[in-house]
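The chain below stands alone and is given in structure tokens; this is the form predicted on its own.
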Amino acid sequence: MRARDEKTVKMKPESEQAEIMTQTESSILYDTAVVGAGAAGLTAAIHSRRLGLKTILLDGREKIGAKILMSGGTRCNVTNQKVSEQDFQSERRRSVRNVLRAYPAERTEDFFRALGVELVLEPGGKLFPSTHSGRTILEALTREADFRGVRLVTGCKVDSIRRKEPFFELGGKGFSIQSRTVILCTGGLSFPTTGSDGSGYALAQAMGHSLVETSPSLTPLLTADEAWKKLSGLTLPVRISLVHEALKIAEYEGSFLFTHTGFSGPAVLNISRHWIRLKDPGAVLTIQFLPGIKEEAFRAEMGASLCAHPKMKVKNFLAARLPEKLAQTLLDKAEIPAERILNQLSKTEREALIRVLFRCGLSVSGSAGYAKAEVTAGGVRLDEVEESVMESKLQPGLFFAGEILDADGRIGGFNFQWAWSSGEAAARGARRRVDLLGKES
């Protein structure tokens, strides 16, 4: 195997850059040039070694795979173990399921366990690496890269791509590579500090591919509710509804955290892509504070307590259940004195302390948009795409794989899964698309 240091080259400065493209890969005609090395690109480099294709991996920043080291919580949620296209949204989500279905979760564990990564199952089918920590996931996918032969060029930014028939030709500051085959990884706008410039949608469109409209997902929620902000820190398990003209639009149970602008945690983020894509400040937000009891067995609760203790103070009672910090906002927002005795509640009182309870309205200001997604909604259409080998069909040899096309998932490990699942599918479509350009030669 040759050092590694033959294979990694670093773009810069562009003086230099210039002299290496020229001296090496200008000259060289590779078999695919895979653009952006993080999930999905790592994922199509490895795969189109395996499958015995001369690969080349490009990538705007000097370190690679940041979004894979911060993800989780920095314990890189790898998969899941039932992962389906009910777990994502699209416009297309047969074609997601498709894609899914050809590579599934169970060859995602497999393929990390060969490179010998040990993954742990933990709650809700979610599934890191025992490390807990996505520094073994991006060691291992850049150690099998380099061992299977994948020329990782960092510090090259794609700027253009161009057919020059029989091959594609790339382009960026001081620099062209020559390639049958092209796969586009660069992922969406989320975390742009991680380098997600959103730069191939416009090599997509310049390829004459159009896209769904893109939206920031799974980002916290901003309010100017100051009651809300002043319970930064506090968590628990809620579940969340948006409805909009009297119709729920999306529901999800989980986590739930309040943060000093406004709300986080799972719930709110799986939520957060519908509440910004509907664009109407009529939508209401809705939270149920007790999602482990239905409302009628609460008020059978309330009145079995009323008798038992007929002198309990209304703030206790809903501090057995609840944060007392919360237990308070929701009395104050319920506007139901904290000292006030439960049977001395009015049946105004009552309605108005099931309805905080149960369906208590979010005031939300905003998202925290692109600058905190975990992922980006809409994006390159999957109708323009063939699914079984990610190709377009606009552009024979040009492939997608990851963020960049129109599926975002919900919080759980679904978006590395779908990376995993389009770059191996990228991968065999350039296999495929390079044997028919050598038996068309």
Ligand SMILES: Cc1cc2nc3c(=O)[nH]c(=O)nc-3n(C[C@H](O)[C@H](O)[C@H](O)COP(=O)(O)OP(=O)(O)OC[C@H]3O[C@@H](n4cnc5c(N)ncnc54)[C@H](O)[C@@H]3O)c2cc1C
Contents of the next structure:
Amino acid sequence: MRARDEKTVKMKPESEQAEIMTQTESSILYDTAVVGAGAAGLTAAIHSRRLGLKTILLDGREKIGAKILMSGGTRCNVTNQKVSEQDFQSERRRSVRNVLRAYPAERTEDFFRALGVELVLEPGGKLFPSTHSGRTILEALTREADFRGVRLVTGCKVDSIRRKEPFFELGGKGFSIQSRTVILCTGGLSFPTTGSDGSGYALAQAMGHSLVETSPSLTPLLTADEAWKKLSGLTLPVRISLVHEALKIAEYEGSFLFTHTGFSGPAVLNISRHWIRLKDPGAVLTIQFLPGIKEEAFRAEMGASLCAHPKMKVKNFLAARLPEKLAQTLLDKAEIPAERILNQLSKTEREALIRVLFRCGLSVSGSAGYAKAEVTAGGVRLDEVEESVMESKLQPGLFFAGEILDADGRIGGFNFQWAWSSGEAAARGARRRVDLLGKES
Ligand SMILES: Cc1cc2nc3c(=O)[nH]c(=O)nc-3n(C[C@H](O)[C@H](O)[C@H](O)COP(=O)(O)OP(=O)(O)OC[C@H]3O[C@@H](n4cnc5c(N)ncnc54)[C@H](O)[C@@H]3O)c2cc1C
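Follow the form predicted on its own with the form predicted in complex with the ligand, if you could.
Full assembly next; the chain just shown is listed first.
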């Protein structure tokens, strides 16, 4: 980096900045250059410094950590009490398992506790900072990075990485940096306004890596059906399935939200990647609106109500079990008149009612795409990465961590756990590589 192009160090007090700003970056050889200062990059940089590596952390944006701040409805679901490869989708789940086992959720809890952040447990095993603010997490990470002496440079987008034996040269507008190792933590394509615009994939591909096809994951789904859109704002627990050509592709239980454009909530977000990757717009989602009740038990309940209250309106019978507005919409879908009473229900109507309650087909017209996706499915192939240390099998000295890799978790803190685990492994790998280079020279 030439003097006129030098970037301001955001985290240092001004007195120290002055000293750093007079340095010419191109004359420094770093042990590791971490590209991307999101969850994975901050973790990789902190652990690299803890392991004694001279570390620079570069980010294309002026402000870092946007996803940490917006995550979990700004509360940041840091991890989950129980994390396994079953919570992820990947072409190489075994690699995901090994990475997670080497740095499990308990290590994440210990890591943040040591930084003064207590995590509190919520239903579904989700762990959040006790302050219920993602800012607590971002500040703890940036404070630790600063304390350890990570050189953070923002507003520096890396456009190229070249091997210039015995090190790498990273280039961008007006700067070039030399480093013995590189850790790519550039995220995927989800929520591109946060800085993850997919440029990391191009950097990986230029180094010879190939990708598992990417697609949005954990993104809302859209519908053209006005009847559903009218229920906007309504939320309830459901079981949701994606069945294609008589094959169940995926099934989730959880909260479901009607929106003014379609469907959202954890159950929908979880199933979205399966619907999108199926690439069949005709594929229908099937909803069970009474997930806690078996169909046979419901039939028996209806029979008992019919005996006890034969004049009860079907609408009221349903409204005791479901939000009233939804009950009315389901009756419309089953083509049952609003005033129908229980003992007037024909066999056909009864079966239609059972169908909309237990196997209601939702037609989906599309998805909200990467713009609203919490994570990217697909990415750098895990079989091209030595998973114990996240090192490229094609380019020794190049490492990967976080969302850029082919692993996407469901809702519940799993994607951050992947970032913490793979970030720590990559730092260990960088340390090992630097040691090997030292022995060779
Ligand atoms: C709305 C929302 C809510 C979420 N909630 C949760 C949650 O509660 N729990 C959970 O586990 N997960 C959640 N996630 C997912 C989680 O945020 C991501 O999985 C995680 O942040 C990925 O971390 P990362 O470091 O790999 O990538 P990112 O956080 O995307 O960071 C990548 C960084 O790299 C930088 N960059 C990109 N290209 C370059 C380049 N060429 N040069 C320099 N810098 C570059 C970007 O500016 C960015 O700062 C949520 C995501 C979203 C969008």
